[in-house]
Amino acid sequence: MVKLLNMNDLSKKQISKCEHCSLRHVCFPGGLSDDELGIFEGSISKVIKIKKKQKLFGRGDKLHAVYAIKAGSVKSFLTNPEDEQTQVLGFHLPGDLLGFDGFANQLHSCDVVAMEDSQLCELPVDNFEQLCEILPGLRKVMMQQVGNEISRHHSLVLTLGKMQTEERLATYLLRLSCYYKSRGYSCTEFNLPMPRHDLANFLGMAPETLSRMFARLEAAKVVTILRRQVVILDVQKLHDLSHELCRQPASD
């Protein structure tokens, strides 16, 4: 088992220094003392850099360490072996935590590729569990943690079961909306961070599709696209459109 660093022990090693990261509130870090981040930071073994493409874990590879997205972005996604068909899962943003599928069997139950050159802070796992054990507020991310995996899959069935196609959008749109704004970005005007063709496939439509209703969003006057550049022009009229369980309060 890994031993954790205490606070004599952060001195001897270079460490990622979360009060200095911008994203510390929506991380692992969120909540905890400076003495409890001290103890943290002692536990993170490095950032890692991947770049784009490139895979960070896949389906099956044993669970060794979990993490947190810096920079950059990932998405996650599933193979059928039988006909090389993949679904996305998710896309996952700087602020983002990752490996949480590996607890279920000690083994990850997708595949992770970096849609972008990105970093990530990598915590092992054996850490990981030794300082829920010790830090309240870690427990906490762990359960809220589990919930966002529950929320994601729920989220996923509504999409591809439930929404047309003009809702799928509009709610996935109002979704990065609210991402961005919580991170203190422009909740108005941002880039999408993955190519159309993986898009589609999340919300379940032909790439082709997928065009028509963006033209059809900017025809109407709700948004405009300049290659990945999103800017909404109407938020309320985003809001109608979206799927009305998924909707919320109108940005500012």
The other form holds:
There are 2 protein chains.
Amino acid sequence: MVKLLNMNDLSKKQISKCEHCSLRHVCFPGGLSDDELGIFEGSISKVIKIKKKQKLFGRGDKLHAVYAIKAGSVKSFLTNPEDEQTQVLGFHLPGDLLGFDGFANQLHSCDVVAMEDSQLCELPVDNFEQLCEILPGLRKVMMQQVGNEISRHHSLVLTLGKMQTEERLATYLLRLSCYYKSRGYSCTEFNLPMPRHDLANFLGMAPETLSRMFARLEAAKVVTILRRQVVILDVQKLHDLSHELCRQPASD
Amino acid sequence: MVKLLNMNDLSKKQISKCEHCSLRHVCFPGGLSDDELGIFEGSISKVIKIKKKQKLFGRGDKLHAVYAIKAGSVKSFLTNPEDEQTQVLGFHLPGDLLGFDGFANQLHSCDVVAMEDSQLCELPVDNFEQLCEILPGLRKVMMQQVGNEISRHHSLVLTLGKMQTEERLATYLLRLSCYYKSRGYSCTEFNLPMPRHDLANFLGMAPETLSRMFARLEAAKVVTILRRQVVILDVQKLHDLSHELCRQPASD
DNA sequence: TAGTTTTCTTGATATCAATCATCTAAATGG
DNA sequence: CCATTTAGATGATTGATATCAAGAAAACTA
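Previous: the form predicted alone; requested now: the form predicted together with the DNA:
Whole complex next, starting from this chain.
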């Protein structure tokens, strides 16, 4: 069973240079030239570590940095103070960028907490704005970030607005599969980074319903699932169940 | 009954200077200094007009410009070629910016068509990128655009993922109300810019259900609705029905 | 290790919204 | 102007998913 890179897998000595980071091609540096990267690196203030369940930032906090996930996993969510209800907005894995939600008015609009012990690269916004002025590549990355954010948005609207529960789950499993493939891991065997409760919340269904949908996918021999361990048995069937637009079936 | 600004309300002669545009504070120019605005204006290639039901751009089209809506209204949507099903992604009104969906890979990822005869300011992307290099204010606007896009995203996830149909409608009516208020129109009497079919699609429900929810809101004396004409009778009640986070009740 | 808590699964029932069907009113086109 | 089409409303029924309830397995904890 393939496991996600986590803190314990990293060597003890701090690796902060982007050029040695395995995620450099999916993170900010991916869009930068070598010269630009040199300047960029100097502005990452530090690699920070947060423990499981620890908060990275909360709704209303002043925006002071953007983050790139180096190892581990975090979730973002909204909480309604009135009724304690929460809505999970997304799960974020190594290579993902965080903190742009604060760009509208300099205040974060959601909470972010670690789902496991994690490491993040912190880039103070002041540095960031200066860097955008001098690094054309970084501006390009930001533009792409805008575009990707909108595409994800579209995808999610489709998922929540049109799809039935089974389709939503199938779609999400394929999305995770694609993520792992893009990071060099197996796209047919992987672990869910989140508990059922959070995944059900994110997918807009009751945990009981999620459980039933997993059972249904198993009965149809599409996947096997044991706790958080997922094995995709039939990618094509999974793709048929998910009617998402514009996503090619994953292959190992 | 207050009506939205539409093509016929505009004087016949072309008004292309941003400084004379009533939307300058909500559009790109809002974040620019006077000097910057001068440079910016020179790069808007033209004001284009599109007829009702005419397409502005389609999924897969090469990104060649971003747009600001000057008058009228448009909708964006995804269409599944397999089953002809569509998902409305959003409705866009004067002051809104369009076209950022193509920033990820230089191809538009959705279709945009006019819901009525409309006018848009077109800003070619080549110019745009150059402008971002020399205008700090434009970069700031872009950052805010990123932030706003994410906030809207969060709001929609909440709407589609957690809310019941009545809540969704109440939430959308409040959002429209806020929009009209921000543009200087009445926030208690306005027209829906879209037919029931499209609104139901956007809100993730059947048109029949939308109809019933309108009827329910009328029965509760929260609004009156005749065709597309909406009058909000009780903002507080509407706000109570909508459990959306962080949106204060509109007041006239 | 045993006890406790948490997470997950499964079954029975209730509820909300989709669908199907019909009808009315408004817009459109000759 | 009337004929036709389109948009919207309303009722009856079905179906999908939430909720309620209980139990099993795993993960903590003392």
